[in-house]
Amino acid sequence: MPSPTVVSPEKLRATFRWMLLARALEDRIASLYRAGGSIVGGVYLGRGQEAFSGALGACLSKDDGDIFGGLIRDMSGRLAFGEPLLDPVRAYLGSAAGPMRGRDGNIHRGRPQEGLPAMISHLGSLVSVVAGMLLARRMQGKQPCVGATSIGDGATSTGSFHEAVNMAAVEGLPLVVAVANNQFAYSTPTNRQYACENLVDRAHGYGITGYVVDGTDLQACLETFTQAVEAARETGKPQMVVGKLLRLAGHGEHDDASYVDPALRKEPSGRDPIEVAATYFDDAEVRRWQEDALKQVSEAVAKAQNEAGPDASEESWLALASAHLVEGQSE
């Protein structure tokens, strides 16, 4: 593994800001979710991916045309890679002035034409879609860029995954696969999911790069996630990237995590990296931060509370092959 990168204090202090906005808005979404009525759809918490998920998003860069493929634990990556706070409420809230109009599963929510495929459920798909995309850039000689996407643990189980990072091995494709091992798919421990004593093995079956990181620990992610990025662009070959961590939540908001044994959560994989990061800033800087978090989600909640949501009789939707793959395609 190469050694380790200097992280500047201004990259370390805006990625704990997206992470801080992050939990800010999952815990007010979580809140609404609880109340009844708002939200549409299922909600999924990233708390204690944050570190992990916003190290990942803070090193791509949409000006260079990166891609970033998040999935459902992926708010500070998003958020960090360029996502506008509002596109993640309104698409809870069932906005029609969203990324998906209010007409899809607020997960499913996506900027295909600015980098940010939206989420496929089908775990591991996601992996394929975003190296589709770099061959494809590839393929009509577009700018090199680099393609990332987060899965869990569990999605490393699927066809899917080892479809496509053969795929990318093969083919030579710069693309970032950032492994959340929260060690459990749902409620399946890692102990039967894999026999492999690091997930990181897997990369070395494919031949490709990995790494092993400290999932709760921002600079440590932040560190591994530049070499990792810097490597894809250089080598123009995958690169992936496991952190060991705990998810913080259930599943969802309908789960209350009762399979997952205490003692784990008194592990450093069960450290809450909001705390782990905030050891790194003066306490007062961190209080104004959380402070500015909250007063940011309460106003874009209240944006999107008062939009409308969409209309079935002015509907205009057609599919993408019937509207010649573009965007906003009206007749």
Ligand SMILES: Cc1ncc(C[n+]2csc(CCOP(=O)(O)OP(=O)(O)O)c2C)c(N)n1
Contents of the next structure:
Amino acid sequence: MPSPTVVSPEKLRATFRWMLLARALEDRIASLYRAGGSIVGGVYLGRGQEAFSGALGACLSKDDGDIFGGLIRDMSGRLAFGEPLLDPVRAYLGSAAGPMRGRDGNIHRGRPQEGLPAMISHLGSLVSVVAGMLLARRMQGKQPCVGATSIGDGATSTGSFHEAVNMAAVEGLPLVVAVANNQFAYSTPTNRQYACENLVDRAHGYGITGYVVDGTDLQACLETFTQAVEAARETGKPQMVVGKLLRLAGHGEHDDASYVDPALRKEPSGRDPIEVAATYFDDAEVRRWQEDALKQVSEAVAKAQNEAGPDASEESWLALASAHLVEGQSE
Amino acid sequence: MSTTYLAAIREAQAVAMREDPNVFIYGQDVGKFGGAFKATKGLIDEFPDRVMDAPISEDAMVGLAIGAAIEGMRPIIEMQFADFSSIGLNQIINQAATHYWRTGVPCPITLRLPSGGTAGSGPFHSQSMEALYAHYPGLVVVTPATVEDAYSMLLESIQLDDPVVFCEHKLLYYHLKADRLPTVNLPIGKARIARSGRHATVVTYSAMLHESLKAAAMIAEDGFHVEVVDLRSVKPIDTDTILGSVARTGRLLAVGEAFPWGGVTAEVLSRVVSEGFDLLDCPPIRLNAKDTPIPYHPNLWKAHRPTADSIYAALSELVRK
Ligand SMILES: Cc1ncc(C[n+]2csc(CCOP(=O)(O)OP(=O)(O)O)c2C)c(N)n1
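Instead of the form predicted alone shown above, give the structure for the form predicted together with this ligand, please.
Once more the chain from above appears, this time first in line as the rest of the complex follows.
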């Protein structure tokens, strides 16, 4: 067993503030979605997963070349890792100024050359991409850096996930896989997803180290991810962290999640991680941070709302970097 | 000294790795064993850290290549057989093919697909997958038919900043030979007139080039001179060269080894009909494999795919229309 990890008060506070920012932003995006007219496409929230996701993002170092392959419910982790606040705002509002330029949006966003690969919808498929980024770093002598990605309980059933974790284990890559077991994949409960006792049992099968953590408790999440990230950095081997929590929203904002038994909210795993973490701090201080988060969100939304969407007449329509090989260019 | 199509593929990879430290090879059995067809034989001795055996995980292999490419590497993925690239389909068409357009970050990966039928290989070791990949935006799909093209087009594929599906034909591996490897060649995207003629045009690619050339020689005995166009790359298709040839001959036969529904031959016909209808003296013809899985027994297999005889028969009909 690794020795107990000490999490500094600064790190706890900083991560909590990213969680508050993520929550404030997602609340705002959800309300814009309900109001209609400004959000392009669907909205998928990370509510309930802010501690688990944020702790992972906060334990990585973007400046040192770490990688964070965020997924659907990683607003908090992406922000903590260093994604600019304007990126998700622009992606959701369809601004052409964001890195996806209106060609993709909402959760499908990233800055691949800054350690933020841009997820595609197909679940499970990002794990091997992060592994490949790490392999490249190793071949280029740029180690030790760590790559992390997250996955839901449902997506652990994909062949893609299995292939990638097994491959990362075979290649010995410093990959941290964060499994956010939020008890549902859209409407499907976990007993229709897997038959093992606990998803962490799979780590043994891959020959990698597994960790279990209370995904609603920021302190615990920070301790565990600190250990896992350090272990990946030191041993160069994959680590799997499984967090138990509950999705405190619909699958997307179009979904009322009426299939979720309200009793689950009363379980320890149904706690709101923001309420849990708020107890570590002084109420007045929390309120100040919340106000600051709201202000940042308002400014970012106001800015993106004034930006134009993409102009189809100015779109290059080039799917290849080799423009001379794009069909129909001469016509 | 003569070089085979297979040796040209091996040599192109060696040259690419010598010239660029970012090139590496990942695939099943490609290391010490040298690959199922020996296309990487000996490469691990010269590049011990850049030729790696992969687990049987085509999805993860392609995903890994994409990640490495984002970080500036130029991976070559060897699929053991083209048929198994279906397991990596999602990564190829959804992750690799969309990457540059979505993010502005190029994804230079080369996917080598040992393709096409050989006697006794059956339904799952014989497929021609080019049409499937060509359908998706964001991929370059090439189908070299000669030793020279295998060499120069593989080198060019590795250098391109886009994902390339490199369909190398297994039937050509050993028996096709060239005296020397080229230093200059036509670029990807340009078709080549493999034989000149004035009575009809055959548009084809990969192993079917050789069947078509045989058929052209056969029909020359009957007094008909057929022009044969080797597409070389199927995405993009060199429509100008095709139309130029049809303008000279007025008649078109498109030949492919793949299944008949849609595909490269259908694309060729649709382009000629929509862009060069007035050039045609009679309705164009397509000749493809049959619309069944690829048979195992040579008696069936020979009848399943186009051959010099069936191409000759189609041409005989075409030139007399
Ligand atoms: C391969 C694949 N199949 C289906 C979907 C549609 N889909 C999107 S999210 C989702 C549920 C995902 O559940 P889980 O992995 O547990 O993550 P969560 O949404 O609970 O965070 C499904 C089925 C998809 N995106 N990818």
